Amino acid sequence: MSVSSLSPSPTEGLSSARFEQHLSQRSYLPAWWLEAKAAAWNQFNTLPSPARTDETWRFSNLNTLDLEGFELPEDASQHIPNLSAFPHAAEIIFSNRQLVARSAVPSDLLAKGVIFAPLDEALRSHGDLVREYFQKLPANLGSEKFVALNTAFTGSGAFLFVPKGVEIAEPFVVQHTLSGANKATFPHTIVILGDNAKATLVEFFVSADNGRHLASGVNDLHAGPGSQLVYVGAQNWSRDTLAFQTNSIVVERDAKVLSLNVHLGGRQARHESHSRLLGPGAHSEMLAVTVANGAQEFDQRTLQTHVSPNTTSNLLYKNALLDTAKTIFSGLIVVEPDAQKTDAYQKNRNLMLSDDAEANSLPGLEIQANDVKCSHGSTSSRIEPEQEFYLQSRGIKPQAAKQMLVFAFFEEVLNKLENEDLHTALRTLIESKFKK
C-alpha cells in the first residue's frame, strides 16, 4: 500500500466497522472518553498523510509507512518476554493490549493517595482526574495523524498519580508486549506528580516474536511545582515493527523531569518528545540511546520550549550505527519572549560503526529573548583505532572490544540515572541486541 492510501480510507484491519466495534466494547467508560475517541477517529481520517514537502518528516522514508493488514489483537499471548528484574514499587503487564498481570501498590502508598492502575480502570474510578491531564497539550512534531489513531484505538495504558509531598524511591513498571503476525497496539500512559512529589516510571515496549507489528504510543507526563519525575521508556520491538511514540512533558515551577528513551527494535521507529518548561526554575533533562543495525531507521524529533524565565534544559541523544542503518535527529530549542535567563543545551552524537550507515542531524535554535545561554551541536565520529588496538592487545576479541567501546560511549547517558538497579537492567537489555 502506498503512503497516500493512509488517508482518508484506513486499512481493513483498522476499518470504520472495527472502530465502531472497539467503541462498543468500551461503552462502560465515561462519555467524554468515547466522544474523544470518535473525534480522534475522524481526525485520523481527515489529516493528510506525511509528505516529502513536510519539514517535520525531512529525511524520513515515507514509502514504508504501510498500515495495510494490521489488526487489533483480542487474545493475550502466553509468551511474555522475561526482562531483567529490579526492585520496584508495583508493576502492570499488558500482552496484546490485554491486562495479564499486576502487582498491588503497597498499602502505605495507597494510604497516601497514590494511584497506579490500568488506564481503563483509572477512567472508571478517577475519570475527572484523567480528563484534566489527558492530552492537555497537542502533539505538534509531525505525527498528529498517528496520535489520533492512538486515541481512537487505545485500549491499554497506565495511569500514575502521586499526590503532593509524596516521595517514592522504587520505580513503577509498565510492560507492553505484542505478538502475532500483523498485530497492533496503541498504549497511552499518563503520569501526574503533585507539588513536591517524587517518582519514577519505567515503561518497556517489547515483541514476543518476530512478527510484523504496528505500535503507536502516547505519553502525557506532568510534573507539578517542585516535583521530581524520572521517566524511562525502552523499546525492543521486532525487526519488522513500524513504531511511533509521542511524549508530551510538562514541567512546572521548580520541577525537574529526566526522560530517558532507549531505542533498539523496529524496522522503522519514530520518536517525538516535546518538553515544555512552564514555570520559573523548571528543568528538563532529555536523554536517549539508540543502537541501529541492519537496515533499521530511527527517526527522533524533539522540541524544548522555554515559556518562563530562569528555566533550564539539557538534551543529549546518542546513536550507535552499524551496517546500513539510518538515524535522523531533528531538534529545536524555542525560547519565548518572556523566558529571560534561559539556559538550554542540545547535543546529538553519532558513533559510526559502518561506512554504509547514515546519520542525519538537524539541531536548531529559535530565540525570542535577549538574555539567554543556548547552544546546540552535532557530531559524527568513529571508534578510535588506538582504543580498539589497546583492547585487542589484551586478548579481547574484536567484536567484544567494539561492544565495550559502544557501552563506554553510552555511559555518559546511562550514568545520569541514580538508580543503579535500573541502570543495570537497561544495560542488560542493550547487550541483548548485540547477542542477536
Given for the second form:
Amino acid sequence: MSVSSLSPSPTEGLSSARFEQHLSQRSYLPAWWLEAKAAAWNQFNTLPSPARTDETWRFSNLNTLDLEGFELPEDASQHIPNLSAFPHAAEIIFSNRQLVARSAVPSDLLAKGVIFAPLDEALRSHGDLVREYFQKLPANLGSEKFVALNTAFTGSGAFLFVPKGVEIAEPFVVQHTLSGANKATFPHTIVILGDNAKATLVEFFVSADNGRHLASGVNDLHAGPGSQLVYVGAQNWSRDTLAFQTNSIVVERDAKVLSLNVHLGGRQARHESHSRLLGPGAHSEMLAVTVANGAQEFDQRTLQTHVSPNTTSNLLYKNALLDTAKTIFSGLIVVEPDAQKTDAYQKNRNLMLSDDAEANSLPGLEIQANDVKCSHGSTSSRIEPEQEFYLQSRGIKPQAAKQMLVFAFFEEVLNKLENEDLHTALRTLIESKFKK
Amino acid sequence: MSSLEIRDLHVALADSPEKPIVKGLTLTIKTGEVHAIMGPNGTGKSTLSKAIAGHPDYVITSGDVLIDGKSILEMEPDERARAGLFLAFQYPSEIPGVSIANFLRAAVQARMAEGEELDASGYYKRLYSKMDLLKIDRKFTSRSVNEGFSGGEKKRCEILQMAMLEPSFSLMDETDSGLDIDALKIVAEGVNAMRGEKLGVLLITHYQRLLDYIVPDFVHVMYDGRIVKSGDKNLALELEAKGYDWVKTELAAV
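Form predicted in complex with its partner chain, following the form predicted alone:
Shown next: the complete complex, the earlier chain at its head.
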C-alpha cells in the first residue's frame, strides 16, 4: 500500500506538489511537452475562475465549479471495460487514466503509415508530429482555465494520424473510464487526417460507479485538404461529475468534418466546440444530442468561424429536457471579411418534457462579408399530442410512446451518421439512460 | 364471438363539454359483422370513432362503450387498443424519425407478455406478406411513419397496421377519402381479406362508393349525433339515389 493511504500526503489533490510529482513521473517525455505542462499549470493558477460578468458563462451555475478534493488516480482500479462490440479498426482503453487495454492496429494500416497510439506513447515515437498539432488552434470559448488544467495533467488520450489518401471505414475507438470517489481525469485526443484521408474516431467517457468525478477533456481535430473526418464523443459520466469537454475542429480546403457529441451524464457538463473553416470548400457538420434529466445542467458553447470563401457549416444541437434539468446553448457564427459565399446554419432545438425544465438559447451572428447565406434559430417544443395519441392508439404504452417520440426527435441528428453499427451503439447508449 | 356495444353515447369536445356532438347513439357490433355508418358532414361520425378510441380532445358526457360487457371508458387509449380496438384514422399522423418497422414492432411487442421476446424473423416474414397483399413496397419499412406519404399510401399504411395488429373491432374513419379508384380497390381487398369471424368492422363514410367494394351487413344513417335509420346494404343505395335531404325530410315528417 502507498504511504498516502496511511497519512495525509502533501501530494494529494490537484496541488502544486501533486503537479511536480506528475511532471517528475514523465521525465522521459520530450522537454517541450514538459515545458508546455509547466506553463499550463501556471496559467491554470493565474487565470481567474469564471465570473458572473463573463459573457461566456452567462446562465451557467458558477457555484458548483468546485475542484476541491479531486485527485489524480494512479491505480487502474478493478474496472477494466470491455472492447466495443461494434466493428472497429482498433481501440484504446483507459481506466482511471491508465492504459488498461488496447487492440492492435491492423498490419495493413500500420504498413500505410497509420498511427493510433496512447498520447504518451505518441509523444515518444512521433513527438514532432504531436507538437505541430497540439493546441495549434485552441477553442477559447470560456474554459481556458480548465483547458490549462487538462494540459497540465493530461496523460491519457489518443493520437490518431491517417496519412494522405488512406481511407478507413471502421472507426477507431477510445474509452475513458473513471471509478472511485473524487477521481479526476484529463484526456487529450488528437486526430490528424492527411490530404484526402478518411477516418472515424469515437470516444466514450464513462463513470464505472456513482462517485464524485471531475473530467476535463480536450480535442484537437485536424482535417487536411480533401479529407473526411467523423468524430463522435459520447459521455455518460456519473450523476455527480463535473465535466468539461473542449473540441477544436480545423477544416482545410474541401475537407469535411462531422462531429457529434452525445451528452447523457454529469451533474454539470460543459461542452465547447469551435470549428474553423480555413480553406475554400471546407464543411463542418456540428451535431449534438443531449438527454437532460433530474437536476442536470448541460452548458454548450459553440463557434463557427468562416475564414475562407465558399465554406459551409451546419450546426444542429438537440436537447431533450426532463424534470428540473437545465440546458444552455450559446452559439456564434463568425464570417470573416474574406469568407464570401459562406453558407452557415445554426439550429438549437429543445424538446421540453417537463414544465420545470429550463432551456436557454443564445444564438448569434457576426458577419463581416457581404455575400453570404447565414441563418440561426432556436425552438422549444413539446411532444405533439396527436402523434402521442397515434402511437398509443396502436397499443404502445404511454412511457414507450413518449420514448419513441424522443428518439424520433434525435433521429434527425443520429441519421447523419452513415455507420449503421455506430448509430445502433449510440441509440442503445441513449436508451440506457431512459431505463434507469 | 365478441361484441362492441355502444350504449346511449353522448360525446362533446373536451374544451366545450356543454355542446354535445354525439347525442345518444346506440349500436352493437359483433365480430363477423360489417356495419357502415353514413351521414352528412358534421353529423358526429368522426367524433364517435375518436371518442371510442379515447382521443383526449373528446369527452364522453354520458353513456357507455363495452367490449364483451366490460366498459372500456376508464381505459387509456393504449389499453383500449390492446383490448382489441383499432382506429383507422381519417388523417393519420406523420411521425418523422420513427420507422414503420420499429413502430409496428413496438405495437406488436406491447401485446406480448412481460419478458417475452419477439421473434424478429417471424415478425418480418408476417410484415412482408401483409405488405405484399396491400401492394406496399418493402422499402417502406425503413421510412418514417406516414412522412411524405400520398393520401393512398397513408390509408394503405393504416390497413397494414390493422392487418398486423389483428384487432377484434376496427373503426374505419373515412378510409375512402383521398383515394383514387385503384387505391380504393387495394384498400378494400385488404379489408375484405381480413373479414371473418374474428373481426367486427365499423365503416364510417360519407359516400356509398366504398360500400361497392366492402359490402356491409348493416347500414346506419347518422344525423345530428344519432342513428336515425338502419337497414341492410340497400339502404346505402337508396341514400345514394335520394341524397341526405331525403333523411332530413323524413325526420321532419315524424
